[in-house]
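Shown next as structure tokens: one chain only, the form predicted alone.
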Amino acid sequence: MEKQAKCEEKKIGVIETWSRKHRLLFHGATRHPLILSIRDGSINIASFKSWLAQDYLFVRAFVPFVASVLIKAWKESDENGDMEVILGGVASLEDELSWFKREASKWGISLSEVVPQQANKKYCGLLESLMSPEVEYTVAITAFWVIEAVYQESFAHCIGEDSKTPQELKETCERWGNEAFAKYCQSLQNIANRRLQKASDEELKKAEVMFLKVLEYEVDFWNMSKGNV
């Protein structure tokens, strides 16, 4: 059975194998009721505003995490191209933070007054733990990929065929649902898959645990949007 699983991982990639193995949790993170309500046009704008404010705080914590992944790539990567891919992610975050500020202004949200909710604190704590030098590059890049992939798959669904996403939310959905971001996520997935194929059994276990943990935290983060700003 274990040999068969190894063959499957080699054939389609570890990430794809895990996505299938844990498809219910992956589906829960990428097809959350909040996302479905955006897609069908029934979204409670108060929930969207709550998500927006909390996500701004999360992205601020995400910046040093991505920088730490870049450092790990510099120290541990067996491919020069990894750094360029990750550096592109770092560079895009400045624009992303500016976008959050513009959106907050548009929706009348005072970001300086936003207090992080418990699920956000917990998730930011996970990012900080991943920045430790003891955390292997393979584990960190896996976490990085899944964090980005959840947003890409979620928001791409909101602009897919037959979607009824409200006009005022389309820019948000296109920000993460666009083709360029999908290609970037694929580049991260390729790096993660390459590292996982060469990883020790212990690293693989750690990476799979992190994969599941990120998905759980993503669901908790979407759930948090039920609160109002």
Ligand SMILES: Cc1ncc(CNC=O)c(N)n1
Second form
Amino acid sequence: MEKQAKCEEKKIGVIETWSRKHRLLFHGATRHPLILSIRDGSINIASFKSWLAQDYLFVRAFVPFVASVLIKAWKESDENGDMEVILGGVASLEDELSWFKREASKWGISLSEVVPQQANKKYCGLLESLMSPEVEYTVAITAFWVIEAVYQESFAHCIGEDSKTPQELKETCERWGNEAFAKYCQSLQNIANRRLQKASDEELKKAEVMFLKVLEYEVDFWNMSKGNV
Ligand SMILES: Cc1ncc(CNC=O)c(N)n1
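Return one more block: the form predicted in complex with the named molecule, after the form predicted alone shown previously.
Below, the chain from earlier opens the complete complex, with every other chain and molecule after it.
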């Protein structure tokens, strides 16, 4: 019986098990009021602009984090394919930074003057702590997957059926809500699941704590734009 339960768990994967176990928090991060207001068209543009400016700073800190996961994959991975997936992630961030600059200029935001808010600083600090060589590949790749998955699930919701997303925000939603990004997130999830399946109990625990922490920080990140509602 116990063996069978374990097999079941393997079949659906650790990530799905955690997403179900912590579905309230997962939902809080992927169906935040800011996202719902984009989807129903009631979004305050000042909130959007504030999010855009803060997210640009976040993505700048995200680049070295992803590079650090690449280093861990090279050193610790048991599978050759991991590096290509992560390298693809690094490469697409160059385009993403250019997109932020174009988008900011469209909205009249001067990126050089943006001051990071507290929640952003805290989140970038978490990314920096994950870059340490002491942090295991399994923990880092789990964090990486959650970070990407929150944006994928959130923005895909804004371009789904019956969404009333304003035309000028559609490109933003497409950036993370598109099919190719969903596939990339699935590849990251597969890597994370494979690693978690083989992980020690201690490593599993650390990865689950990190999973929760990222979700919490994502909620705090969305909350930053509340001041502008
Ligand atoms: C706060 C936050 N979380 C996740 C992402 C998505 N990853 C890269 O773009 C993001 N841009 N910002």
